[in-house]
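The chain below stands alone and is given as structure tokens, in the form predicted alone.
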Amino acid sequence: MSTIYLDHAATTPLDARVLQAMMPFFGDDYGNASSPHHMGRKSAVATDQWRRVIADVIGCDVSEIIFTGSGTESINAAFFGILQNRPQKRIITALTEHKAVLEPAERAAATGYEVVHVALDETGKIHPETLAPLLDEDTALVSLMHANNETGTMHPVGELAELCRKKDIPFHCDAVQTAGKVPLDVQELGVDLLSISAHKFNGPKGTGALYVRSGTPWSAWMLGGSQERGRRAGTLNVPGIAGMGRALQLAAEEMDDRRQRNRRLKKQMMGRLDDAFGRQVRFNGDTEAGLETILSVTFFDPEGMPLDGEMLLLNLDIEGICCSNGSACTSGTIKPSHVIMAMGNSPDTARSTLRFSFGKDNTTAQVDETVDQLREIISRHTHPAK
């Protein structure tokens, strides 16, 4: 049996491309990049190299990357090293966010920060006349993402942080599902600081960057040696940041491909499921001008109840299917997803929802199979074998 991987939101397999270029520094080039010998020197270069590919797609200049160990890193470290240079005491969020954002903000909290989240429409959607009213002179940080990670919703980031920028907010955008799916420029959107993750984009786990605007009130967060410039102590990671460089360098290259494919690919999905399901199926999100990648769909029986969402998943995965129910850090408890709670929806309903995430090798063909195996599922569900 093939596996069918509609799972790209969580994480994307490695490019062959990308191990490729990582696979020197696996083997004689594996010097440390802080070293003063000529080992260390052919690693720091490296670094140097892919530090400016990044930089040149993302729209930024090299000095303004930070190397980290993941998204979430990223995400903690943009937070943590505001908070510690900005005397105010006002986080402004979403509910949608990611829990990278989320467990953040609640931890200041717990040390008396105020979180305040802002409203969303019906998609999910942020807009600038909400988020205007609630900035004021003792919001220290508003941190929002650029598309929602479960229904693929985007927020016109560019505005938001305007209006942030007009008041001398640091603005953090949380760019993980985005990278690499979508043109990302730092200066058009005008954020103070961006997260990403290479392996959202075909390139390799357990390495990430953190943009941080030149002036940004910001400091270090993690402490214990002068790498990135006394901004981000520890040990390069040379390998992954090869793979992160190349990995954004080729999706840059071949984004618009990408984006028709996917694009496709959801749309015929979306077309299959309203054929084969009709009221039985609502799409979540803002399914016309949200990322291509992702649909977020909620199952009903006949009689418009919400369908059990792990009884899909588990009978998907038997048939080599593989898709989630919201977010890959939180898969582990079968919760209902906080993001589709905090759009409207009942808990039950929230359990009722798949994530379906489409990456660059994901074909028709697959997308008919699931959606031909989700029909067997259901109907043997909802109509059982006297």
Second form
Amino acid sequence: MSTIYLDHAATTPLDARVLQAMMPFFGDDYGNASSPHHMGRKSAVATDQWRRVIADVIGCDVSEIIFTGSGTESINAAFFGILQNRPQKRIITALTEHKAVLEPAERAAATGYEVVHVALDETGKIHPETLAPLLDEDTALVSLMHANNETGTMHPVGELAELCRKKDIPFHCDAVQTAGKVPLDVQELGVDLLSISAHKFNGPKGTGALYVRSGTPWSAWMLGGSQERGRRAGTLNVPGIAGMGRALQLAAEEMDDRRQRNRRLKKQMMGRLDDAFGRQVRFNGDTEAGLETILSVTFFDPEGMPLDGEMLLLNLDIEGICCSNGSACTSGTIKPSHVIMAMGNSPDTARSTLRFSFGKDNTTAQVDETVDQLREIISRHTHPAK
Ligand code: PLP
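Mind giving me the form predicted in complex with pyridoxal-5'-phosphate, seeing as the form predicted alone was just shown?
Let's see the whole complex now, leading with the same chain.
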């Protein structure tokens, strides 16, 4: 049985060309990028080279990129690096953010911050007129994602960041799902801080970056050695950085092609699901203007009752098809998605929702096969429609 992998929002396969760029640093070129000798210099030159590539892709200066050990670390560094430099006590974010944002906000709340969640429309989008009245002189930080990792819905980040800029409020953007997928220019977006993660765009796991606009009231969160000009302690992950740089370079070069292919796959899947299930499926989020790579689908039985998403996921897995629903807890049980619930759905409806996420190697045949399997699985578990 061959695998059909439709879970690229969780992680992506490492591109062979990326591995090639990383290999020297797993082998003979193992020097510590901070060492003063020629071995160290070789690693430092490589990190400089790939930092330049990343800075060029996102439109910033090399001095504004800080390498981190994940997207999560990048977000934590953004949060606490700002909060320790601002006296204000209000954080503005949204309930549909990733836990990597919600948990730091919750930690801050436990130490006296007020956390305000901006209201969303029915697609999970935030509009400038909803954010504007919340911005006051006590706002320390606004953190809103570029695209949602469960629905693909994209916020108008440029407009939201501009509102904050006018009031001198730092704006952080979690761009983990959009880096390498859509054009990402920090000048155009007008954000002060932005987080990316290599494993979401065919790069290695455990490698992220934080963009910090020069002049932002931010300081190091990870303390120790003086790497990254004192802004992130820890020996640089040279193979990871080479991998992230090469992966982002390839994603930028191949972006138009990849986007077109993903758009076609998403459309095809929506069409096939519509044909197969009609009113028994509902697509969540902004399926028109949202990210091409993500499709969120809620499944109902012929009586309109939500189907058991975990049952669907496990049965698809038996057929070799990987997708996702909600987030796995440490106990191994599946919690209903906080994102789908934040968009006004009951826990049962959230539990009946699956996320299919496409990547550069998916094919139309794989989409057809997935819908065929879903049809089989659902007909086994429900009564045929009258
Ligand atoms: N933010 C979003 C929107 C994500 O989808 C993820 C990963 O799932 C993260 C942050 C965390 O990134 P990482 O896995 O690199 O820690």
